[in-house]
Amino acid sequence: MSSDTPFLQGIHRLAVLLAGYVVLLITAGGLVKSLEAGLSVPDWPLSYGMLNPPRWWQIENVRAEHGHRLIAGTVLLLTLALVIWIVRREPRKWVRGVALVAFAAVLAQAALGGITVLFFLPTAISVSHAGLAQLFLGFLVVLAVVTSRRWVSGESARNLAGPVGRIASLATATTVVIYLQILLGAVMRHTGAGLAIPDFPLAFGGLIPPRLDFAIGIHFAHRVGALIAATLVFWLLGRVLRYASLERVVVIPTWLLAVMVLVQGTLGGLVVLTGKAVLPNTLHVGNGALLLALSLVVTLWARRLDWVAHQQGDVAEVEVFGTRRLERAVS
C-alpha cells in the first residue's frame, strides 16, 4: 500500500516536541496545586502588573505559579507555529482540522486559567482547566502520530496474527478509562479530598470504607478507577504480545504504559502515606498525563494496524482518516 501524503519531518518533530512540552506544562500545573500556589500571583494575564516581575524566582509559590504561566505562554506560541505550518503544508484536510481544534483548545485553556485566578479558584473551573489540558494533549498526540513517517507512508502491518480489531477496541476503552480517572483525580484534588481516606492500600483498615460522604466517596472512586485502569492496561499488554508481538509501534508504547501504570500506583500510594508531599503529588499528576498520551498512541496505532489488516481478497480502495487503505469489496 502506498500513500501520496508527503512526510513532513519538521511538522512531525515539532508535534512530538510540543506534546512532550505539554506533559511538562501539566506537571507544572500539578506543582502549583501541590503548593496551593494558585493565588500567589493574584492578577491575570499579567503578574503583579508586569510580564515578568523582578525576582519572581526567589519565592517558591510565585516561582511555581509564574513559571507555570511562562511554560503555558511558550506552549501557546509553539502551538500557533505548528498550526500555521500544518495549515500551509499538510494536504490532509482532517489533520488541518485537528490542528485548528488544538489551537482553539489552547486558547480556551488559557482563558480557563485566567478565570481560575480572577474568580479565586472555583472548583468547577479548576477541574475543567485540568480536563481540557488533557484533551489538548490528546490532540497533539494525534498530530504527532499521524504525521510520522510510517503513518503517512501507508506501510502495511507485517506481523499480525489475530483479531487486531479487539486490540484497538480494548486500547480505546483503556484510553477513555484513563481520562475519566484523571477527571476523578482532578475533582478529588480540587475539593480537598486527597487525604479523605488516610491509609493505603486499605481504606480505614478495610477493603471498603465503613462510611461514605462526598470526600470519601470521590477518593474511593478514584482508587477503584485506578484498579480498573491498571487491569485494562495489563489486559491490553497481554493481547498486544499475543497478536501483534513484532509490531514495535504498538508493543513499545504498551510496555511503557504497563510500567508507568505501576509507577502511577506507587506515586498514588505515596501521596497518601506522605500526607500529600509535594514531589509525589506533583509527579502523580504528570505521570497521569503521560499514561493518557501512551494509551492514545497505542489506540491510534492499533486502529491503523486493524485497517491495513483487511487488505486481502477482493478489495476496494477507500479513505479512512485521510489515509488510503484497501477493504473487501461487497458483492
Given for the second form:
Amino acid sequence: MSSDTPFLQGIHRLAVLLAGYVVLLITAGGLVKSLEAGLSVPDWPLSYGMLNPPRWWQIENVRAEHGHRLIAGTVLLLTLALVIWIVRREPRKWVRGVALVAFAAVLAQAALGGITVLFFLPTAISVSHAGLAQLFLGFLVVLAVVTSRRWVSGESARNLAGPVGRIASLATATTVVIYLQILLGAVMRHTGAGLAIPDFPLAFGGLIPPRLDFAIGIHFAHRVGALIAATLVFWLLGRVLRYASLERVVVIPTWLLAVMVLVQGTLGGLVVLTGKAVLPNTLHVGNGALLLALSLVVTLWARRLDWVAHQQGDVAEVEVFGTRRLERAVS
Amino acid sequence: MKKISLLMVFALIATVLVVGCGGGGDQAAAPAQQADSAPAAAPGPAATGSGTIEGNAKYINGDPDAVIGMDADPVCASLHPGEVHTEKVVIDDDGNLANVFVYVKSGLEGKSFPVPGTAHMLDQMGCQYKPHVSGVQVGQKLVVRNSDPTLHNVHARPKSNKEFNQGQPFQGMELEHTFDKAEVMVPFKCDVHPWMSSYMAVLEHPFFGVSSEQGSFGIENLPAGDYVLEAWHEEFGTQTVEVTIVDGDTAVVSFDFSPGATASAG
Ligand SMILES: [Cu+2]
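Got the form predicted on its own; any chance of the form predicted together with the partner chain too?
First the chain shown before, then all remaining chains and molecules of the complex.
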C-alpha cells in the first residue's frame, strides 16, 4: 500500500514543527505551575479583558501565564491548518483520523485550560490538562513520523538486522510507562507533593520512606516509576545496540532517549534538592514530554520496520560471527 | 490564505469579546465612592453600649520581618527605593506586635447589628495590600482598589464564602464585593505578585480591632456582658481571653505571642 502514498513534504514539515512547538508549550505550562502563576491572569479566554494585558512581558507570572496562552493559541491555529491540510491531501484514511483526533484533543485541552483557571485550579482539571497535553503531543508525533519520506516510501529495512518485533514491544511498553510516569508526576505536582520526600536520592535517609501518606506515597511512586522507566529505556538501548546495523531511525532516537532519561533523573533530583527551584522544575516537565516523544518515535519506527519485514516474506534470525541478524529466509 | 482568513475571524471574535466585556461586571474604573479604610465603627445605638476594651499585643525577642524583593515586577520594585518586608511579623523595638486581629468571638449571640453604610476599603498600593489585616461586617460593602501603575489580580480564598478572582489591569480600578457569611479569616492574595497577602475577617458585628504598629488596639461601644475575646495572628495563631464589660468602663487586655506566653485580662 505504502508505495502508492505520496510524500507530502509541507505536511510533514508542519507536523514536525508543531510537535516541537508543543514540547515548548508543555514546558511553558510547566513554568506556569512551577511559578504558581496559573491564576495570575484571572479571566479566560481573554487576559484582563484584553488580548494582551499591559506590560505582560515585564511581569514574571503574567509573562508565564499569558505567554503560555499565546503559544497555545498559536498551536491551536497551526493544528487547525495542519488538520485541514491533512484532511484535504492525505490519502490514508487512518492518518486523517489521527489528525481529526488531534484537533479534538487540542480543543479539549484549551477548554480544560480555561476551566481550570475559572474554577481556581481544581486538581482533577489541572492534572487532566497536563495529561491530555502529552496525548496531544503523541498524536502530533504520530503525524510527524507517518508523513515522513521514509515512512511513506515503504522502503524495506536496509539491513534486516535484529528482532525488530521484540524491540517494538519493548518500546511500546517503555512509552506506556513513561506516559504513566508523567501522569504520576502531574498528580504529585498538582497536589503539592513535590517535596513530600525532602531528600534525594534516598527517602528520609533510607531506601523506603518510614511512613506513607498520600503525599509521600505519590512522591515515592513517582521515584519508583522513574527507576522502572529508566530500566526499560536502558534495556531498550541494549537491545537496539546488540543489533549494530539496525536502522538509524531507531538507533538515534533510542540514544537520545537514554541520554535524556539521565538528564531527567538529574533534574528530578535537583527539583527536590533546590526546594522546587523554578528552572529545574520547569525543565523536568519539558524534558518529560521530550522523553515521551522520543520513546514514541522509537516505537513507531520499530513497528514500521517489523511490519515491512513481515510484508517482505519470512524472516529468520541467524547468527553471523557472534552478531545476531535477521535475514530473509532462502526460499 | 486560509490561515489569514482564520486569523481574521479569530481577531474579530476577540474584538467583539473585548468590547462586550469592557463595560460589564462590577469592575469600574470610575473614581472612588465614599470608602472608609478604618475598621467599621459601631453604627447605631441599637445593640451597642458604652463599654470599651483596650489592649496591647506583643511578640518579644522575635525575629524581625523578612526582607522581600519585588523584582518579579519592575514597576513594584521601582515603588520601593528602600527595603520591603513581608508584613508577616511587624514588631517594634519593644516587641509590640502589629496586625493582630482582636474580636468578640462569643457573647453577642442572638443580637443583631446594623450593617455599616460606609464601605470598607482594601487598597493595593506599592504592590502591597493596605491594610494587611482588617475586618468587615457581613453584608457590608467592600471596595478593592488598585492604586498602582501596574496590574493586580484580586484573589479572595475564603472557605465558607465564595472564592473569587478578578483582574485589575489599570490604576484606579475598583471592584465591589460583599461577603454573606461570617468567617475568620478570608485570605486575599495576588497571584501576579506572590508576596502580596491580606487577611480580612468577616463578622456579624462591629466589635473588632487590629493592633497598630505600637501593638495597641481598641474596641468601643460594647454592650455590658461577658465575652470571649480572640486575638488572631497570621503566623502565631490565636489566643482567647474572657472579659467582663461594664457600661462606661474600660477593660484592659493583653496578648503575648512570645514563646510560652499567653493572654491576660485585667
Ligand atoms: Cu499584585
